[in-house]
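Consider the single chain below, provided in structure tokens and representing the form predicted alone.
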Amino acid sequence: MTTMAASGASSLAGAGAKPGSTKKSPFGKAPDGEEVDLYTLTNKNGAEAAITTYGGSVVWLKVPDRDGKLGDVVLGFDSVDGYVSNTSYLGALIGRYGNRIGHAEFKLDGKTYTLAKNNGENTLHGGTKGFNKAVWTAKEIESKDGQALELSYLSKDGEEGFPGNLHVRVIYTLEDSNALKIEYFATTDKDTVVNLTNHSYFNLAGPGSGSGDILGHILMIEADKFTPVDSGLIPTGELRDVAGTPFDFRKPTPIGARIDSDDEQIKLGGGYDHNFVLRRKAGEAISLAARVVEPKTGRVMEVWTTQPGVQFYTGNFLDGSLHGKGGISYTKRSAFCLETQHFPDSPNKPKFPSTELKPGEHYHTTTIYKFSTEK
């Protein structure tokens, strides 16, 4: 990950990205021959976010370190071909249902809906062809806060087994404050379930740092409880206290401090791959979910969200066979994910916050990744 220095990402960026601008360029073709585009958003400070219409994926995200040097802090690929064959969801928009649904089925209004089993006996991230494999329609839009791109997609009734025609919009805004804001919107014409998120893999060390993993990143998560899982990584339904466990990130702690412990949940996940139940004060619309510091570069990332949960994942299934930007091999624990969400398997867990969406209702969630530095 860390020798990603420029080859892939910077050649893609193409000189000429001007501060306070959005640039459109070709990115290849989808398997059906449809043209795929890449939009490079550059804020007034020169920070960049590149978004492809294939899967709505964040291809690169360049933010400054404590010395003002820009570095790419996400995993990705040089062209659309990598995203077509990608099974790790690098940077992708996830839907209809982010995370897992147990036994690939759920009941709604007395009817059982059967989904694809693409993760053992379970459904993961929307099924065999989730939103990460769709070509989204893009439109540049005005924003007082920075550069914005709206992506839209119609998920038709019955797609991957889910009911209802679901109209989805996602707005990416690269703010001049060096924050990447993602807003999700959806409406349906039939009762359905929805859980949208983004699956970017972060390594705040950036290119050329010489540090191949994220175990030294310092993490804080605003959660007193997490949802323990079974052997299929499906929540058991329990909300378990983090106190006294490797899941206690209430105080800033190195990601690697307890990642190889003998804790049963750590062993089940092969590391961290768990949903955390976020604290939120009454009446608080959006709140801090997590804060990550990379000591060598001084980069800081805060995750703010309106969602009730966040999935913390430490790249446990990256095995080096995946080659990304510049041909770099993505190895185990070379990046982490903080996927804001409703809880996994909520359609089958009545006590979890509901993910149901009905006709006439408007799904709207917001997540902001705020970047800064510290000495």
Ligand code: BGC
Given for the second form:
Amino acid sequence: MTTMAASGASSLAGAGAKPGSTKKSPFGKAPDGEEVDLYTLTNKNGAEAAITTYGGSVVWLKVPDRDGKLGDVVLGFDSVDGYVSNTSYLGALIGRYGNRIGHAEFKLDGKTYTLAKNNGENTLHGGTKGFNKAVWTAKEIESKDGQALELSYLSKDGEEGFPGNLHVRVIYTLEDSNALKIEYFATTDKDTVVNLTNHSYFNLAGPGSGSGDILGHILMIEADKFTPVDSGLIPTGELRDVAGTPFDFRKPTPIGARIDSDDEQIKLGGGYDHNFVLRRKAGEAISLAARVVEPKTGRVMEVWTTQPGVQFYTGNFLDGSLHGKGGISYTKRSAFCLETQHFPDSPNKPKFPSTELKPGEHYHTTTIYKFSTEK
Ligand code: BGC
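After the form predicted alone, can we look at the form predicted in complex with ligand BGC?
All chains and molecules follow, beginning with the one already shown.
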């Protein structure tokens, strides 16, 4: 028996679907009138992931606490309208280039490409109309591991200033092991740069639970170094040791323990808003990047990825003005993001791992958010 959600959200269509099923329901219309759908994936244990074709956004994610009670652990909106006006990228697929590109330009094959300045002097999360504002084409697909949904999108040559027609596919699988797996695929017909991620904001206590901020969540990040930033949050190019800084999460530490310290990098980010350089084990295809424990509910989230970096962002720019599911106000640090990625501004940082994709090459990365509980 599964107890269905008693979490804050969910008068939403699709809630309480049959275990081991996927349900499609209408979610509203995009600004151009295109119909937008919501797919609710329910695994054999009754855990749910709801994904909308608008931005490929994760709308809710309900996983059990230590007593088996399901709770929604992500921020989101009740209908497509919230996603259309949202500038915080709640739950969205991010592309063509996740995070920032400095001075909104980069050089590739000797040519300079100019992008939109949608974050001060810089480009953030793909520009003015990133993949988070696109309506994706959805297809339910078979998976032996659970319920799977394939989303695809063609980002046309020149869109937001990026070269090449980029065919993108993302497969979300809600595994019966209570893991949400996200696989990203892309091909291009011209040399380009690609950095895809998902921008879910997590609060493992359940954002609707009156749990407040995420400062008491205990975090471990498998990183010995991070990429310090300038005042525009563009990496300086340095890979700095976390040792002796508030960025040392090698041992499990409360998120809030050092978040208000007068460390220069913490001040620049207004909290954590930094890329961590993941420690990769030789020969390992996918590695543990981070582990988060919420002590009150016992919920645990592990992040596994094939990517070299993760952006740890503590919702510093949330200010209570956003009202999400069930009208809940999303306040500063009421959620955190762990966005697996290549490093910000890589197209302008030759020493960072390359984000170039050429015709004939296959972009493929995998990130898995694994949920469990502990006493
Ligand atoms: C960025 C933040 C930004 C947030 C929402 C994160 O990936 O690093 O600076 O505010 O996304 O846009």
